[in-house]
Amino acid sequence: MINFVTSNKGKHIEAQAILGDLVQKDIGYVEIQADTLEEVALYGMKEVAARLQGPVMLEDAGLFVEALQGFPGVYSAYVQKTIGNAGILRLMEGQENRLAYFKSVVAFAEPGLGTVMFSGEVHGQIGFEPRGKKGFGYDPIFYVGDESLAEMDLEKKNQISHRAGSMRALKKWLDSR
């Protein structure tokens, strides 16, 4: 059993559909303002795992958009709390390219073994309207070809998402141990 750090009951969801025994712990973290997903979830995971017993791990993800010069990238959880979709879509306003990706970062650990990282990615593009009531955040102006992420269901998103790429190649490692 692996206690994943997170209040996002989406990305339990999205993960356990990979990993299989997952316990949700809601119990919050220090997300430090950095450069990269890699350095916030390193960081993160000093914390959490010092607070947990077992095996820990916890997940970042964030959106980079091209013609917006990778914004809101790291800041991507508290852009979409103040600004939310209808912020980027108005940022995107008059921007022919839309180009985009979702990055994650899973950091794992368990007690005498240091932090591993995983990450995975997912190109598309910025939609120009919202389309979906499935998945969460960014996923209803995220597309990816003519289908934003959320108007896929779970088992077709986890075959592309850039969180299902990284839980996988974190699932790879555990299998292979």
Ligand code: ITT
The other form holds:
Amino acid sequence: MINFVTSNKGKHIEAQAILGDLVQKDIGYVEIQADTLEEVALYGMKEVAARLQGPVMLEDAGLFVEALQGFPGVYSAYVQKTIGNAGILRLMEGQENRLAYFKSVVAFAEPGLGTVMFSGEVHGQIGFEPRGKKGFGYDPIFYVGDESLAEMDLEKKNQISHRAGSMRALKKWLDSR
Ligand code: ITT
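Please move on to the form predicted in complex with this ligand, as the form predicted alone is already shown.
After this comes the whole thing, all chains and molecules, with the earlier chain placed first.
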């Protein structure tokens, strides 16, 4: 059993489908202002590992838009809460380059072991309109091929997503110990 520290139910459901025995812990942790998801995750893990017993993991994710020089990136949670998907579409008005990617960094620790981290990415495009009701966050505006992530069921998103990549890498590592 692994404690997954996250406030995000959608993340928990997607990660659980890959890792199995996960318990969501919505206990919060300090997300520092840093240039990379790895730094945010590693710093958060120091706090979380000190507060919880046993195996624990957390994940930091972000959307990186090429035409916006990687914005919102490490600021993705704040941007989603403030200007949201409509705000990103507005920033992208008149932009021909729609390329973007999601990145996920998962950090795992247990007593007596240092933190290990794994990452995953999915590359796609920012659409011209939101589509779909599944998933969460930026899913309705992020397209892989003709479909937004919010149009895909969990199984399909979990075949291609950034989170599926990082969680599968963690699973492989856990299984090989
Ligand atoms: P935590 O408690 O785990 O930090 P969070 O939702 O704040 O939950 P992040 O900081 O990792 O998670 O996520 C940054 C933002 O990117 C946040 O607004 C998410 O909704 C969004 N996001 C992350 N993964 C996503 C995905 O698979 N699809 C769409 N949006 C995603």
